[in-house]
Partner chain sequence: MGAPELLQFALAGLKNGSIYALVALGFTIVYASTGVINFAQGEFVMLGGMLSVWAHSTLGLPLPLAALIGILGTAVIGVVFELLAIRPRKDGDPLALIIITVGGSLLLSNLARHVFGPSERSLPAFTAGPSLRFLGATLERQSLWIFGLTALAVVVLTVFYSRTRLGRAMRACSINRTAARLVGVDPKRLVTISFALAAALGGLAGVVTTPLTQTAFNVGSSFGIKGFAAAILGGLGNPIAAVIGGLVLGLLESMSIAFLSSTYKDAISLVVLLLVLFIRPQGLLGRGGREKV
Amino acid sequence: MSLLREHWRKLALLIVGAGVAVVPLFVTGTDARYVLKVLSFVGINALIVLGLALLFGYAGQVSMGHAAFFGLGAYASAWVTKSLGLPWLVGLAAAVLLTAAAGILLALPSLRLKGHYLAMATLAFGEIMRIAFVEAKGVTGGPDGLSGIPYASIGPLSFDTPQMNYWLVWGVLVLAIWLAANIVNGRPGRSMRALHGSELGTMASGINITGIKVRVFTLSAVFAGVAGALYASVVGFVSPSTFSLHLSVILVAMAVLGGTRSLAGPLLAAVVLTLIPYADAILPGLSREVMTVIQEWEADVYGLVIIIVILFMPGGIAGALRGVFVRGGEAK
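Structure block, one chain, the form predicted alone:
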């Protein structure tokens, strides 16, 4: 039975990957560039939320500072490619190494913290890094940010069009989903679920909870760093205002709405909530007045989503779907 489920998972990932790959072939017209850039932003946010799904949904650890890891990855890649003139893959490697180191440094002193205290520690880290992005003018450009960041390229292949950027972002996301799925379906995933259920019980079972926390925090930070490197190359400009507490709250809202013990739920939530400010790209009939209201109340919508999910749907999208399937099975 488990072998059959594994085959279905692989088939589902293959179908999703194929569907994502052909999207640019059907996006045409005057708004094609804009729509593809929006969909690239969707993929970037989904990559960060995928890391949060592992950290929050499986390991039960909270982070309110993932915008900082996102920013570290973006600035590392931007500085290496723009200021040093090195290839994009070197910039990507720098983003991975820097965010992995930052994830370890933040995870180690936070091991004794839980719940709200852990959230506050990660929030403080995010605010410290935002200030550092402003003050480190020699590397980050200060409040004005860095512009003129080159497009991503791998050897002779240059990702210098909206279509190529889209394929790059979503190709990396599909690979990350495959990696995360293998993790959660193996021994590390079982250890994370045990940690989420009971830390004391996990320790009593002989599982090294310190190692689990550090590894999942580091992997989650790396996913955000890779997303930052992709963002820098897609947009060509980064500034401290992008990597604010506001973004961290949005990312947490996506993870909370998606639910626990699931990768698909948070990814779906990331797609939906990312598209809210760009609803006119998907629904062309929306008036300018409606879009203005949506954008003005965007932060309130995200906060309301978190409150509603906590009060009425604590399992998120994934929990609600599991409940439907369980009830459907019992009815039969």
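Residue numbers count along the first chain shown, from 1. All values reported here derive from a predicted model rather than from experimental measurement. Just so we're on the same page, rigid core means the largest C-alpha set that superposes within 1.5 Å between forms. What changes on going to the form predicted in complex with the partner chain:
- After superposition on the rigid core, the Cα of Val184 moves by less than 2 Å between the two forms.
- The Cα shift for Leu113 between the two forms, taken after rigid core superposition, is 2 angstroms or larger.
With the form predicted alone already on screen, would you show the form predicted in complex with the partner chain?
One chain, no partners, no other molecules: that is all that follows.
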């Protein structure tokens, strides 16, 4: 039976994947550029939230500084490709290495301690990086940021149209989802589920809890760094105001709304919450006034969503969906 379910799952994923892949073919018309750009943003946010979902939903930790990893990745790749003129893949590698190193340096000391020191350490890290982005003018261009960042390219393949950018972002996202799903369904995922069940039991099984949490955090930092590299090449411009504490909090809101012990829930939440301020991209009929109101109240809604979800639907979207399916299954 579970084998059957596994097959259904693969089929569903295939259909969703194919659907995502063909989207650019159907987006045409005058604002196609805008719509595809918004959808690329969605994919970029989803990539960061995927990492946060591993961290929050499986490892039981929260990061208040993922905007900083996002920024680190963006600046690293922008600098390598624009200022050094090196290939895009080298920039991507720089983003990965830098965010991995920063992730390990933060996680090792704070996860050794019991409690939620990681949240505080990441908060401080995020603010330090924000200052660094402004002050390290030689690399980051200071408060004005860096512009004219080249498009991504891999060998002869250049991602210089909105369609290509969309495919690049979503292609990377699919790869990241595959990695994350393997982790969740494999040994590390089992260890983290064990931790939810019994901490003493987990230790008695000889499982290095800290080690797993450090790895999960580092991976989530790298996901954010890769998202940053994608962002830099898709937008062509980075500036420090993007990588704010505010963004970190909104990313956490997405992961929380998505729910624990799920990847699909947070991904869905990332898609929906990212689209809200750009609602006119998918609902072209929306008037300017409606959009203004939405953008005006967006942050309040995020704050409220965080509180309400934690209080009244701690499983988030994933928990709610699970509830529906389980009840449906039992009814049969």
